[in-house]
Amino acid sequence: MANPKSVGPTRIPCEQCPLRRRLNFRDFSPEELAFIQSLKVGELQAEAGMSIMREGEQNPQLYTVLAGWGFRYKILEDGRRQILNYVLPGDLVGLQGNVMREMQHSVEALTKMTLCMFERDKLPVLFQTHPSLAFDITWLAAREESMLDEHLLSIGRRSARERAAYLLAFLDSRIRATSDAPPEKSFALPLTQQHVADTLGLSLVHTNKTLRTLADQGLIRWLDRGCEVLDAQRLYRVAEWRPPVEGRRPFI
């Protein structure tokens, strides 16, 4: 696995962020916006399959994800491959590592990626002075406790089929949740089945199989690298779940 492609300078700073364009996104008072701006260090810039932060690494940097998307995951000692979770645009990564000192599971770069990044150490003073940043922090992590809640369930207790159209489902949800873009709008979640497989706690063959009986009934399409739904309003009946409503998110 390589290490990020390169750190650079910042490039796009914080008054021109193109998140703060989008609806779903909450926008920051001047104060904040300069407090945020003084904080962020540089860029980095990361291909596909590349990696962001390893398990058991201090990295002094924090991340919020500003374009791509990336994954959360564990290896046992044998190979295999947990997914925990996925990352796209306003996501914050490496908040773990602040806490307990050294990162307890590692982020990849699904597609190519850029990500702010803000000195790990200076965290202290945003909760000191900026009370409001300091709750869009606790949002964010208690979101990600939420999204995990719902991964344990779904591998817990849903049948394959049921899991298999929670994920794509939840990932449909969150791209539009990250967009500006019309409800009809149709979107390729960038994943392999081996990503679906990961993720699902399931081998390969039944993933595939899985996979296949929904795309069968005409509720995903499976592209070359990739997935396009077709049908999310099916899909949330068959994972019997729906999208949180959390109206305009926070981010850093």
The other form holds:
Protein chains: 2
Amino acid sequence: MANPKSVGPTRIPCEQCPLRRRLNFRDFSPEELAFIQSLKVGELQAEAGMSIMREGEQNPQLYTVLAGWGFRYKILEDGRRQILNYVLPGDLVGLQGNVMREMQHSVEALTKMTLCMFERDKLPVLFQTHPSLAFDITWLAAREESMLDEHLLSIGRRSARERAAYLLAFLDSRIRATSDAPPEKSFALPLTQQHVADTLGLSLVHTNKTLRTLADQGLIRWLDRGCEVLDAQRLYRVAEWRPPVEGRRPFI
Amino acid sequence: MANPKSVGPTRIPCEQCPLRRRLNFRDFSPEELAFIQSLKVGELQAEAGMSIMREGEQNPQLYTVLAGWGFRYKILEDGRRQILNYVLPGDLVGLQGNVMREMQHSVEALTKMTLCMFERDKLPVLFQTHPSLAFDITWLAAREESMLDEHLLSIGRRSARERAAYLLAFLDSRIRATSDAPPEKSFALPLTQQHVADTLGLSLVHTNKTLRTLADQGLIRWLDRGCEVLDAQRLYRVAEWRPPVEGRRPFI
DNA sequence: CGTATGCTTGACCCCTGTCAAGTTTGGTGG
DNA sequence: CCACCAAACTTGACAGGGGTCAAGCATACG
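Just the form predicted on its own so far, so send over the form predicted in complex with a further copy of the same chain.
The next block holds the full complex; its first chain is the one shown before.
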């Protein structure tokens, strides 16, 4: 929850961006790359637990996640917290505060993160000169909306067990989508059970018991501060959910 | 739930669009208006209960709501339904299916609706030639995301009573935002308790009992197939929520 | 007037929350 | 290397919010 941020100078030119080399990101023209490069004003390193932006903030920075995990959340006055979604490499952070008056949610780093920082005042220029990139931003917004729809269905209508299965399957499929690793590789989702509880709208205790039954049945393994999905197929069946078949995705 | 749709020819030119005359919609240049007019291919009239679009549909039409209410929803195989959000005049419907592969949710008319139908293949042209309108679409997407965030907070972390208060206050504030009527006018929200239940993630019976206590305390009045908000201020306090202070909004 | 849709209410129970201890793990400093 | 500590994970007991079942009522409509 600490606030300090370290702002570094531009390190990596966009042509060498590690994300761009991955198979699932769409190709950009040299001209597009040069323009994106001109927007970039630096990089932000955030340690796990650090606040990236806060609800109510006016004109926050616009970032793309280069590495690490974070999450978006809102809190009620008495401290009840709802995690809205997770941000992974390639995701755009802070668009809302650039389009609307102020941020309506906060963002916190879940692991050590690297974010690419953009000059926020240039968003209108992007729309005026690079329609393809403008469309990409809309694509990202539509995708976020689609994820939120699924979360709503989950929290509103699924049982605790189904919800947990859905969330872990969802995150497992997302981490795979941002990686070129082979499908048999397993990943550790960098969460605590408190994060799971705050995402699913459950109490910590009941979340623990629910995860335990999933673990006892061999669907997942709970590690310290993390979770490993052992049988994604069965998780899908429990949650009655299919991961999206995303083609090559854009990012800015 | 019926499917038939009646597609009429273009009736109203965009310059005379009834929405456009309202105070809270932003001004458009004559050139922008002419372009929007060129996208319009007709109007859709939908009776209450009719399906506007279905989950899984490929390349659905793109609409703007001109009149009436509808809702977006998803259903699980066993029939559990989650209402994701409501669509009111000025809202864009079907963007997701135009940006991504297919629709991830369904849309149904809650009242008699009139929708403005656009030529969907021209969305890329819009981005290429009218950056201001492209930005408007992104604005609408960011606003939708913001509403979904609030719904998630509500379903995930608020009690039944708080949720109901939030939903009714939210819808009351939305209907006021699309109307030029004076603040003292009261509106009937065109819902059944089943819709409220499916939005809040509650059972019908418990929804009924919750609404009853709100009515007994003079916060709302439940009508036949509808609800009237009597004391918005107290609803806000119960839900610990403030309506957004929207300035003039765009629409296509 | 009969029928369908939507609203109400009561009884009962279960899923999930709360409370209250533990236990395990990793990090830190002596 | 060990002792200590904090954070995170577990577990059991108990309670309550909300679900389910089962009627009954009321209003609209043909």
